[in-house]
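Consider the single chain below, provided in structure tokens and representing the form predicted on its own.
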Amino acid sequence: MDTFSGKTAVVTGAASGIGLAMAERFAAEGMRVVLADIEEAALGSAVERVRTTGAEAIGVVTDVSKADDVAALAKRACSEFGGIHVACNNAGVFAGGLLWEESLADYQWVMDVNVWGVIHGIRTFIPIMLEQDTECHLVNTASMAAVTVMPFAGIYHMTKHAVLALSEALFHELAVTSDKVQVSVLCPELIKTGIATSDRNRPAKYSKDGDVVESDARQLVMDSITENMDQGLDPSVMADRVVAAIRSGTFYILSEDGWRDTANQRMEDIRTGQNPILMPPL
């Protein structure tokens, strides 16, 4: 896609972090932007922030784990702006700890948002894009966690591996069915976002007695994320990468730091059949 101006972008998880950065970047390209998020107050502030640039923007409160919410989001975008040309399945959450200590609610919540949110996005946005019969692009936010595996974050890694696999399959399917709709998968490294405080948006149905297990492993990983967050990249870097990838038709949007070395080590382990080597990114 070469031209962005006058087209419409839909971004989930857009009230903060990478989602907001993408919304602002699309606005700077002259696009009309539909911001979606489960956090209503923060979403309202984000919409106003985008509008101050002179862009047309609306907000739609959306729980991406619900198919009906994502369908309603798409319907609103089409009714307001006449179509959807870029859609970013970006909403995501995190829960850490030892896999055998984490609750079923941890598994269900992270799966429902990180995986089912992308599934609902694919099933909703792709048919609209195909019917429009014009250049369109879908971006699924995975993570460098999709191509690596670290302890104490197994559920998150599992979900991001799933997003990568879904995106790769979608790439091949679109390649043989459409010459106008493309897909990319965004795999960020450490970014300054609110992922460490995902629990602020954890619904009550995943927060009953026993659903949030306090453990040494959980605290360890959450402390590590919080302590290192200031060293992360600004979300705008991801937004720039996304726009560049859409322009060039690039599928893999990968990090440029030590996470690449960690990913390469994992691929070497698989290639040679040796037991996994733990190599945290430097």
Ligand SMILES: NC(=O)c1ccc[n+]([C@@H]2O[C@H](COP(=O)([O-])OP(=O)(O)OC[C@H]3O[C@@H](n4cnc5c(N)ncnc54)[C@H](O)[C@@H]3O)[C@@H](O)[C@H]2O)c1
Given for the second form:
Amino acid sequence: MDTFSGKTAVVTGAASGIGLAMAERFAAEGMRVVLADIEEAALGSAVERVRTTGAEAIGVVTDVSKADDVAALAKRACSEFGGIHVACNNAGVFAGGLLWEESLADYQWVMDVNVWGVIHGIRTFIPIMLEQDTECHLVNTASMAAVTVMPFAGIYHMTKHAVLALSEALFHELAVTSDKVQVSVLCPELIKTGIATSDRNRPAKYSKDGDVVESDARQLVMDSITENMDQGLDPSVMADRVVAAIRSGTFYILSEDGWRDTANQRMEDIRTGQNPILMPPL
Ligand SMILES: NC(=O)c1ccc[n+]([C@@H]2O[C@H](COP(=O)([O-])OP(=O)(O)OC[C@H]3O[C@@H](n4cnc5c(N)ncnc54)[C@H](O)[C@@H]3O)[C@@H](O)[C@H]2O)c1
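Could you give the coordinates for the form predicted in complex with the ligand, as opposed to the form predicted on its own above?
Next comes the full complex, this chain leading.
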């Protein structure tokens, strides 16, 4: 897809970080933008920010873990703007700690947003795109965590591996069923966003009965992410990469930094059958 102007983009997790950067970038390309997020106030500000550029934009409060919410989002986008040409399943959250200490609520929350959010997006947006029979593009936000595995972030890695696998399968399925609908998977490295404070939008149902374990390991990993956040790239770099990938029909949108070496080491461990070597990205 290489013309964007006048078309419609839907972005989940668009009130902050990478999602907001993509929404702004699509608006700059002349697209009409539907911003979706669970955080209503931040979503309102994000929509205003996009509108000040002169772009047409609406906000739809959406919990991507709920199939009905994602269906309502798509319906609203179609009724408001007449169709959906780009959809970004981007909303995501992080919780860290030791796998045997983390609560079931942590597992459920991160799975529900990071994996089920993408599943609902695929099941909702792809049929609409196929039905439209025009050039369309779906972008799933995974992470370099999808091709690597680090300790203290096991749940997050598991969910991002799932997003990558779903996206690769979708790529193959679309290749044999459509010449107009394409998919890319965005695998960011460290980006300066609100991800370290994901808990700000954690629905109460995932915190009931004090199920969240405030362990030392959890604190350590959250502190470490917060401390390193300043070294992250600006989210607009991801938006640039996404637009370039949609234009060129590129599936893998990967980082160029040390995460690549970490991923290569992991593949080498698997290839040779040796025990996993811990190689954090430099
Ligand atoms: N920041 C990084 O370093 C990094 C690296 C790799 C991948 N990612 C991925 O990028 C994506 C965007 O995250 P970000 O870094 O911009 O973080 P962010 O916290 O700035 O933005 C995430 C947005 O998702 C929203 N959200 C959370 N739960 C939701 C739900 N149930 N339904 C709808 N929206 C919900 C939040 O309100 C927030 O606005 C995520 O999938 C994340 O895993 C981030």
